[in-house]
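Let's start with one chain on its own, the form predicted on its own, as structure tokens.
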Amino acid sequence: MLPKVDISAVQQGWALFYPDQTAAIGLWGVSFATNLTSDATGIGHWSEEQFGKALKEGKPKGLDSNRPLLPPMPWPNYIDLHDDDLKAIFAFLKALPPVDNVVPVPLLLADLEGK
């Protein structure tokens, strides 16, 4: 649940993140984290080249019909990763522990509005 949110900074420009970073609220909407755990909410079934795509490219889920991914995810930083990095970063996500955590889809700025 987000706590109650003034969008009128927003409404003049400006980006608002969660203090933990896992939502954030732009003129765009809100727009959450990914559940990055090996978990099948997360990225339990993606490829590697799914991975690389969705960090390198900014694609949800590594698919090429999706929309750019939003804030908080910060994806253009990446863009120069090298393939050994994004492996070894990867190997290290599903290893983890599975966390079943089902993201919220991105929300409208007008569905904030009068909360």
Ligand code: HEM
The other form holds:
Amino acid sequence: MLPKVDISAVQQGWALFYPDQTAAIGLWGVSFATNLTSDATGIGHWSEEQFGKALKEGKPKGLDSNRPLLPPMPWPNYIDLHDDDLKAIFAFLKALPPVDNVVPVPLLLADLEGK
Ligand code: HEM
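Which structure goes with the form predicted in complex with ligand HEM, now that we have seen the form predicted on its own?
Entire complex below, previous chain first.
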């Protein structure tokens, strides 16, 4: 649940971060940090190829047909990530204990107006 938000600063170009970093609000709308644990609601069923496409090409779920990943996910910084590093990050995340958590879909800024 998001606490009450005053979006006037966002409309002037500022971005807001929830203190635990799970939600961010900017002119793009509201994005939620995704579940990267080994659970089925996270990356439990992902292939390494999908992970690479998400991280290096900014495609949610690593699917070509998806929209670009939203800010603040800094995927353009990872375009040149070496394959060995990609494999290591993927193996580390897959080894994390599963957390059952379906993260909300992103919202439009307009969805927050009046809230
Ligand atoms: C090496 C570090 C990182 C890795 C491995 C990583 C991995 C990922 C992956 C695989 C996704 C796509 C998940 C999906 O499609 O379900 C994602 C999304 C996301 N990441 Fe990252 N990420 C990293 C760093 C960051 C940082 C530094 C931030 C924020 C400061 C961030 C914020 C987000 C957000 C908000 C999304 C969701 C974007 C959307 O809904 O379009 N990530 N991340």
